[in-house]
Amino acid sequence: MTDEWIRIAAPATTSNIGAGFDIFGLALKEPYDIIEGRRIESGIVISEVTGPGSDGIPLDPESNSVSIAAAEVLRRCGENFGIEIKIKKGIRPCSGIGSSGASAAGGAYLAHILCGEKLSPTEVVICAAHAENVTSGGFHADNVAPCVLGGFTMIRSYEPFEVVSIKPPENLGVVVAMPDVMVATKESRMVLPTEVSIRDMVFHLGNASCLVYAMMTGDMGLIGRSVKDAIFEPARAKLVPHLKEAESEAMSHGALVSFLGGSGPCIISFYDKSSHDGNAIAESIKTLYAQNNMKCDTWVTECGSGCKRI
């Protein structure tokens, strides 16, 4: 049995993306978690957790999404060896850019490599989503799917599970702004409406369909016009101070669209890299929060390729 350490980079993701609640996801190039692991005789042991928010991340393998996902991969592969795991968080928990999803996907992908890559990419996603279900109380794959597969992902169905990934336009730049606010996924789901009107449903269907078309064809203007949400962001806006002001700042500095990332508090802005400067968008949002005595971290990044061995 080899004791070679395997290192996996598991990237941040943004989910929902306008009308695609629990359906759309997008892998980012950075930030990312690093999940390290090696085979041991038996059991799963988390020997180290470092990085932002690590003090609140459990070392108990039955409560940690990395180890839960890894254990599910071992079960599906019929393997009985154990894994020692080290976690280096680059994505702060309660950020809105898939911190728990990166942990789950990274754990699943690590175990997948250690098992000799016996599973299909979709099965790896399912193992990661299983961990999300255990830790957050809902089987949703809008973060783990792009984290594993990369690109822009769409979940056609949860029962049976089917996910599709496409490569976004090369010119699509992404600005991530993370104000110093904590928004837990469970809390953010509690404020959502349980019913929607037919009018809002039609609005969402139209925009969701056009966003997929725009991503496939590279129509940057249509991407900007199609990231619309009449239901979920309005319900969650009160959880993120100065959200609408920040979105307005991004738009005035060249963003195609600016919206709440996942459950928040991250604010995501898309821009055309061939014609605009993402740094100007990032600085405008950071300045807004500074003027309101709040810290805001930013990343100027782009679409990513998903989990990878480094």
Given for the second form:
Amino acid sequence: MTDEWIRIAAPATTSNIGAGFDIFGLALKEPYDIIEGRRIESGIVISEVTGPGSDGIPLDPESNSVSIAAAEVLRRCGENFGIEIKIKKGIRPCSGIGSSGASAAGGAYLAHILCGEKLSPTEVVICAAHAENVTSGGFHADNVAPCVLGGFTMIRSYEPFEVVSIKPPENLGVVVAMPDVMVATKESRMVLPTEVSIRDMVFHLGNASCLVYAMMTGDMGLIGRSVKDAIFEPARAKLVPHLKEAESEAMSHGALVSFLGGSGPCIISFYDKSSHDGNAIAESIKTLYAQNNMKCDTWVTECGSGCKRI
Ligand code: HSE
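Now show me the form predicted together with ligand HSE, since the one above was the form predicted on its own.
Full complex below, order starting with the chain above.
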């Protein structure tokens, strides 16, 4: 391996997706981070961070998701060379579409390539999840799993770790709306209840099971009906101004379903690309926020692949 620069695109992801808290995740085509790196003699050095929200991203390799994940890959591979890293954020931090997850997955994937691709895809996910644990206050892999593996992912178990990825339906369109408010995952996890009722558990299991079936069979109506969350989104709704109104705007402009992305504040809407226009959904949410004097960025996108070298 030479000291040539390697560039990795690490995509945004949406997690939870209704009833799959810390379990379901979906890779998106856009936006994405670009992580560049090259082998150096020793140590991990972050020489540049640019892009939206980069001012708040630490250059200290002990506290940055990219370098923590990369260091974990080096440790597992028994390598002691160093890496110089440049981070170009395409995904603003505190967005709810896996900003820290993309950085972690991109860092792990970069180091994996520099080490000669000795790890399995699941091990790369685990290294990235280790970084998420350090920076987001909880070992959750529902963003890093789709970010590494692509598609729609389900974590069967954390201990031992097992994850499955399937290809979502071709005509599943995704609108991402990001209102101008920051929600840190750590804080968003602190508002969650510590116990759930059997009634809510039954509701979640039914919806989660049917969402998997719908993703596998391409049943768009069932996807719309199965993205339901009785526990987590209700607890977090107060963190995102106008969330319910934005969801109902999306629904009245053709969305199959609209819901809180991950720990928020992004609002995700699924729609059928073969019959509806994602731009109309995006515009309706943007307009709602504009009427309330808030900026809202949107992406009309689709399901995507995991980290890749570009
Ligand atoms: N499952 C995590 C949560 C995702 O909801 O806290 C964080 O983006």
